[in-house]
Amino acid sequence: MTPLDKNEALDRHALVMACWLAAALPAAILFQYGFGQGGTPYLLAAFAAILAGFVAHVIVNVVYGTGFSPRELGLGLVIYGLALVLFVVLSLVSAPFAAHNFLPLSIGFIAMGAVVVFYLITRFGARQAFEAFDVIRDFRSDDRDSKRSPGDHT
């Protein structure tokens, strides 16, 4: 991946914003109607719109030869995490909400997680995709390195 010059980076940013705007507005409308009178099909369609935005963002990254920026990753994780926490809290507090929305929202959150895992595996391979999350191995290798003598290579 070669670094983008200033104009290419600005073009990529504008294209990513356009893709997410085109996906987020229909998703918000579908969520609003799905929580009201629409029900399950509209909630699932809202998640499909979000996944379409993610796919569009991946396509932009491929075209420009880049990956997700740390800010994009952080924003995505925060939004996903907050939505998941809100879903769990509302499901525990409100029985009518849980009765009408638990299954479609669970399917949507699981599908979003599965799509992200699928992207990571196809982009980086299974080993490299999950190696970044293996914190225990990082600490274990540091302990072994500090206890080794300079001539020990095992």
Given for the second form:
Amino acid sequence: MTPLDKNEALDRHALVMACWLAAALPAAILFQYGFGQGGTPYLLAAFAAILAGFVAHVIVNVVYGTGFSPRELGLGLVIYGLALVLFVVLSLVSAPFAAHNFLPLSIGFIAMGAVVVFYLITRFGARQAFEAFDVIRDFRSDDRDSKRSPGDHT
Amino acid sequence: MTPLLVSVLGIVSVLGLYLATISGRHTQQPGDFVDAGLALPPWVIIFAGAGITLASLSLPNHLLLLATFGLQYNQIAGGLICVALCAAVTQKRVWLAARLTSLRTLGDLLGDYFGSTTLRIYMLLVLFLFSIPFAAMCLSQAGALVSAATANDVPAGLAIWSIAFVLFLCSVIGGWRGIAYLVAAQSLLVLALMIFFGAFTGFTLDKLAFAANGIGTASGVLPDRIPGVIQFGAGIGKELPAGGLWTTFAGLTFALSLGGIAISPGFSFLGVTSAPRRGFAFGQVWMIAGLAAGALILIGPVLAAEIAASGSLTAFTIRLAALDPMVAVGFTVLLVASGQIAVAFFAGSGASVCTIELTSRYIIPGMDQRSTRFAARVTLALVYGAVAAVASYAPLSATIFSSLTLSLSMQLLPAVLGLCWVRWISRSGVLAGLIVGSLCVVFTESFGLVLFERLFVDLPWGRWPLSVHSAGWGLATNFTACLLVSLFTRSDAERGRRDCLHDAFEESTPARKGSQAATTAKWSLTLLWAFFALGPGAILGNTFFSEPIFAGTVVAPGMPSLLIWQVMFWFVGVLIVWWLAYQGRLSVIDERPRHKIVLVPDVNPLFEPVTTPWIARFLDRVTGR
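Okay, that is the form predicted on its own; can I get the form predicted together with the partner chain now?
Following is the full complex, with the preceding chain placed first.
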């Protein structure tokens, strides 16, 4: 994987923004309509639109030979986390909201998580994907283990 | 709905400003402001090409005309394949010529290749028609759409100036690269929303008007048939066309005028400033011919039927707002974004080309990079000011002038074909063709008719006589004059310069792999396709699937026979463009040109005036005695 030059990095970033713009507006319309008259099918379609944006982002990464940047990862995790917290809180405080939307939103969030895990496994392999989230190992006092890079078998 | 619409448009604007800011920050040389360092990425060409094509067709107008004339007007969507074909024939060669000669605009290329200042002036005229009246018409429509969607909470004037100001800011900060990013991002948004609304209306509305009753046109207009091959009437304004205006000749000649998009100064500049390998072919085949034409052919009638059933575009938006305000906002954003693409692209490219061709060539020659950037910014301010002023105060004039734009642009086809392929097309031929063709265009369009009839007497014909579009009249006479004159002047004094470029083309392009028979087959198939898809053969589509000739009975295919015909020929059209662009190597750049050529020494006629030959001969005759 060769690092991108300034112009290529800019091109990639602009393309990523364009992809997310094209996915976000239909997703917003579907969520809004899904929470109103539309119901479950439209909420699931909204998650499908977001997944389409994610797939487009992965395709951009493949075209430019890059991965997700730390900022993109951070932003993605923050948005996903906030949306999840909002969903849980709303489900707890509003019975009608939970009654109407709990199932499709749960399916949507789980599907998104599953797609990300699937991507990680196919991109990095099961072991490396797991090690990326292996918090316990980070707390080990063993100096040798903490210095070992992912995928290093020696 | 007003706060929601303003918020969504605001978010899109902020994204545009963000893209402009980061591209402005990353600009390495001040001179890159004008031409993006000739290194726009392929994805910009791929997405922007499709978006610009849709925007040039004017999406709101297209839907309204489809609602007025039914499927006979849907032929025009198939005309987008003509844009792809025209781009496939010219775009790669123009790019190669630009790289070989280090020239950056089509006007400079044609001017130097044919050695003609008249051609440069003509190109600038076409450029201004695209940059100001055409962009003003699109901006005016966008303002009207916002005003109608917000029930005049945001007046049209305010919307026009706000949109123009935001787009100006994006352009003036990001330069050509920023404009290209913005246009490409909005194009992707428009394509996504087109497909989205096709599916959404299909799933959400209780009973689709198109499936139930077809497109409800006014009485006297055939909603699902082409009204004939040609109508021997005097044209719009003189005679009412029976069954509708869109005969096969009207469709074919309008589709030809759409080719003017591909050879417009702005579109050519977008191609020249790119650094593609396979971007051209992908954009032409899959995005313009495939996605853009397909979306219009398949989704256009569904949306148009709903608009016709609702009564107007505004009524349809209100109907969507009854489902959910966000749905109506999304539909309005789709239409406004297509207008914004046209405004940003034509104003931005117009300012860049004007800076290169006019300001730094004639007005202030020898400007350094910083001064060039400043000049481009001043030009941008002037262009946007003019566009917003015309859109606000003279929208009718903008519409009348912009009706000339595509047809006049298409009159450059012989010149561009000469530059790209046909070395024996001479300067005299091109100029004779341009004069005759442009006169025919002007006198078969509203502008010329109004002007002539106000000043002199009534003409016996109206707009588009014999239901042939002005581009058709212009091209027929243009090609005739060009070929006749070129026949006698093909070996003129400039032949050496023309040969020099064509020899360089042949050196830069590997030897052809296919046989002569394959080449003949490709072009024969293309002409056959044009005959059956858009030309007189399209009349067969009226009944081909509902009343098959050999079955001798009437069948109900479930949708109008004409729509099946259009979809079938859309598939075939994409296949043909793919064959030409990829297999015929028309749009695949195999290797970059190895050496540079100089067409003419860099002479500035304002400071080093060159006497026109006939004046020189006259002076010589007078002073020699």
